[in-house]
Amino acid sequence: MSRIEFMQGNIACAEGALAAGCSFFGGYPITPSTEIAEHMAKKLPKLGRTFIQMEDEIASISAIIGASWTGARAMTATSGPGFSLMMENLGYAIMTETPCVIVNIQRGGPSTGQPTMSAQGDMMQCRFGSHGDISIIALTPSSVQEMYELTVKAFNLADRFRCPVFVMSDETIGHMRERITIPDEVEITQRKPLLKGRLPFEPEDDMIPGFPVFGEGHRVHVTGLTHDMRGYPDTTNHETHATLVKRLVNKIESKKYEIADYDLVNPEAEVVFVTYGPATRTVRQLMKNRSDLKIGHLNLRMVWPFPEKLLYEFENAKAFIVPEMNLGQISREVERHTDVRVVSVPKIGGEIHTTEELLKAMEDFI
């Protein structure tokens, strides 16, 4: 059974988190993500769970990291400037293998930029903003329905891979209102416990250690320093550092095609759009308006880790067209993995692409 509702994207994100069992939200209100915090503030206490409005975004991500170590499914939500403040502790969450969900409802930047306008300018910051060699998982919804579903998925991936997971949405999807189907219950991936006799950072066959929850019989040292499998700092041993960091990267990269989430349409096409987020909707409308044109489409619901082999599914491709609400961040990633011509269609200022703009990009190429 399920129910139908008419819902805003940000509310769908919050409802997805609640359905996924989110038991702790720590956040600081910032446009255009604020409705997520407001909704969580209304709902979590009534469910016997915890909402805390933190003093800033540094405190917000610190709070969810701490909550996760007590066994909570923890989330925060933010936008542009707040996302930048979280970068140092993002690295801490990666290094300490802390499951948590970070939602970024993107707006125009740099700095405080355009608080009420849409953008996708944080895609590379999400991937490379924190220091050191890292890999991350980032989901990119293009509808209100996907805001709900991918938020649930983010929690499951965070617990499966024992890492922070991003929902990289934007003002367009966050403030959009659409019909949405909400299931009575959702699938929940249980966090893998630390087995008796195992060390708290000792990887199992899948390169992921079990998670030792504070207060459940484990005494664990948790540090952002390079550490051994006990969690004790070991900062001058090059082998310890190389082994640890390679494992943190490979536990995600080695599974990227298993967890890749995408739509692939018309693989025989010569002109292929590669999209994520709002541009997906424009491409689908263009394909509907111009069914006489053979248009290929790769829609990425998960941009990071980037599934480059999917580009090779379009064996006849003569051009990949990448419309984005930035100056071409992911188009450069596409370009890095193919010899086929890549046409970037950047757009900033807050408005989404029109079908006419995408059709012109096609015609210019043809």
Contents of the next structure:
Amino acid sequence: MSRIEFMQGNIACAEGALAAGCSFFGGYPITPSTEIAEHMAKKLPKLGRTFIQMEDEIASISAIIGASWTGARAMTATSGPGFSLMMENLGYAIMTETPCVIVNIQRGGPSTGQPTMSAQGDMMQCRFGSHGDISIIALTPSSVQEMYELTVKAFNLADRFRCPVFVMSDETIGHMRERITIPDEVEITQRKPLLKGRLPFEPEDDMIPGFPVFGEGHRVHVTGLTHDMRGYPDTTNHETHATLVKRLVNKIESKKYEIADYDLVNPEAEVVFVTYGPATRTVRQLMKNRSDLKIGHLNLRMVWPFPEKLLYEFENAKAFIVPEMNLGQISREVERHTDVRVVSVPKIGGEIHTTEELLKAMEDFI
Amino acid sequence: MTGDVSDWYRHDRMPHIFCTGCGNGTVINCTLNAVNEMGWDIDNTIFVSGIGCSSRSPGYIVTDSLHTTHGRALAFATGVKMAKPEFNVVVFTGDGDLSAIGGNHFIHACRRNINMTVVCMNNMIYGMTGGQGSPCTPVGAISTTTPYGAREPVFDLAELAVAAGANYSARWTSYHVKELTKAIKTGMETTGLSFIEAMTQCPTSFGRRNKQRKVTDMIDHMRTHSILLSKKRRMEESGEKVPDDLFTVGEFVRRYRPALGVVEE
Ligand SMILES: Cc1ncc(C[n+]2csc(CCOP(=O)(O)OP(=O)(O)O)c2C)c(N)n1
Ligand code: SF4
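Now the other one: the form predicted together with the partner chain, given that the block above is the form predicted alone.
The next block holds the full complex; its first chain is the one shown before.
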């Protein structure tokens, strides 16, 4: 059984989090993400869970990391300027292997830019914004339904990989209202517990250590410093550092095709659109309008880690066209992985791509 | 009392990184004595800290602990406590960590009056980064970033905690071991945010540059230049002049305002 509703994207995000068992939300208001915090403020206390409005975004991500160590499924939601403030502690969450979910409803930047308009300008910031070598997981919904489903998935991936996971959405999807099917129950992946006799940062075969929940007698010391498997600082040993950081990156990178989330349409096509978020919708519309054209489409619901091998599925590709609401962030990533011509179709200012714009971009290749 | 205070130490992490003569060890001892007297369960007690010499303290204590980012300890601790109010949460912080980069979190934790204990080791300097000025470096004191003497007025952290809304605020020094221990324990017993400022000697980064080269010079200074808050108030009331170079110690506030992060009955 399931129920059908007409819902805003941001509310679907909050509802997805609630269904996934999110028990702690810490946040600071920022347009266009505020509805998520407001909805959580309304719902969480009634469920006996915790909502707290922190004094800023640095405090918000700090609080959810703290909460996560008590075993809570914890989340925050923000937009560009707040996202930038979180970068230091994002690194902390990665280094300490703390599961948490960070939602970014992107708006136009740089700086306070266009608070009420849509953009995808933080895609590189989420990948490379924190310091040091990192890998991260970023999910990118293109509908209200996906906002719900990918938020649930974000919690599951965070718990499975012991890492922060992003939902990188945007004002368009966040504020759009659509029909959505809400299941009675969602699948929930449990955090792997730390087994007796194991060290708190001792990886198992999948490179991921069991999680030592605070208060269960593990007596774990958690530090953002380079640490050994006991969790004790060991900051000058190059081997400890290299082993740790490579594992943190590889535990995600090595599983990227297992967790990749995408639609691959018309693999035999010569012209292929690569999209995430709003442009996915425009491409689908274009394919409907122009069924006479053979249009290939790679829609990414997970942009990071970037699943480059999917590009090779389009064996006849003459061009990959990448429409984005930025000046070409992911198109550069596509370019890095293929000899085929890559055409960036950037659009900033707050409006999503039109079918005409996409048609024009593919004209040279048909 | 549950057991020996040494039960609380993480013995396999010794020796510690503190310099010879550093005051931090004394403050950790006082805190653990207080914790032990409280009869708290090791597995139910969480230590949280930011970054700095003082913030290394949780690493030597055998509980679950979070050594976080510079200035953010109170925000992390707020997450721990709000998610799990049953935990006893104790925060170790330095004067720079707490009042410079972490100033905003400090006043908001006090305003929320969240039920935890904050112990600030105020050595009046940035110890870990090698002796730069902090918001608590006294006017005239030499640091690597105030080579001609500090010119900015200092924060009175204990007063700040009172103004921001903490239920308990006290200041002692690493010389006043008994009083400090008692204040920390009283703080732990008081519902809401308890703030205990412990003035500590940092011979390496502070004393060396400020004519207090020997550890004993710094401890002597704390002994001779501290004045009990109640005594100071009496002197002021009777019109007696209080010397400028004294700093107050004692209990600044103990009250029972509504607090956050309290276990609901
Ligand atoms: C964001 C950030 N800025 C700066 C630093 C560098 N840093 C490390 S410790 C410290 C000062 C610590 O001073 P204090 O909090 O007074 O503690 P103490 O070492 O004196 O105990 C600074 C500035 C840092 N780690 N992170
Ligand atoms: S630098 Fe100062 S505060 Fe840091 S360990 Fe040495 S004496 Fe202690």
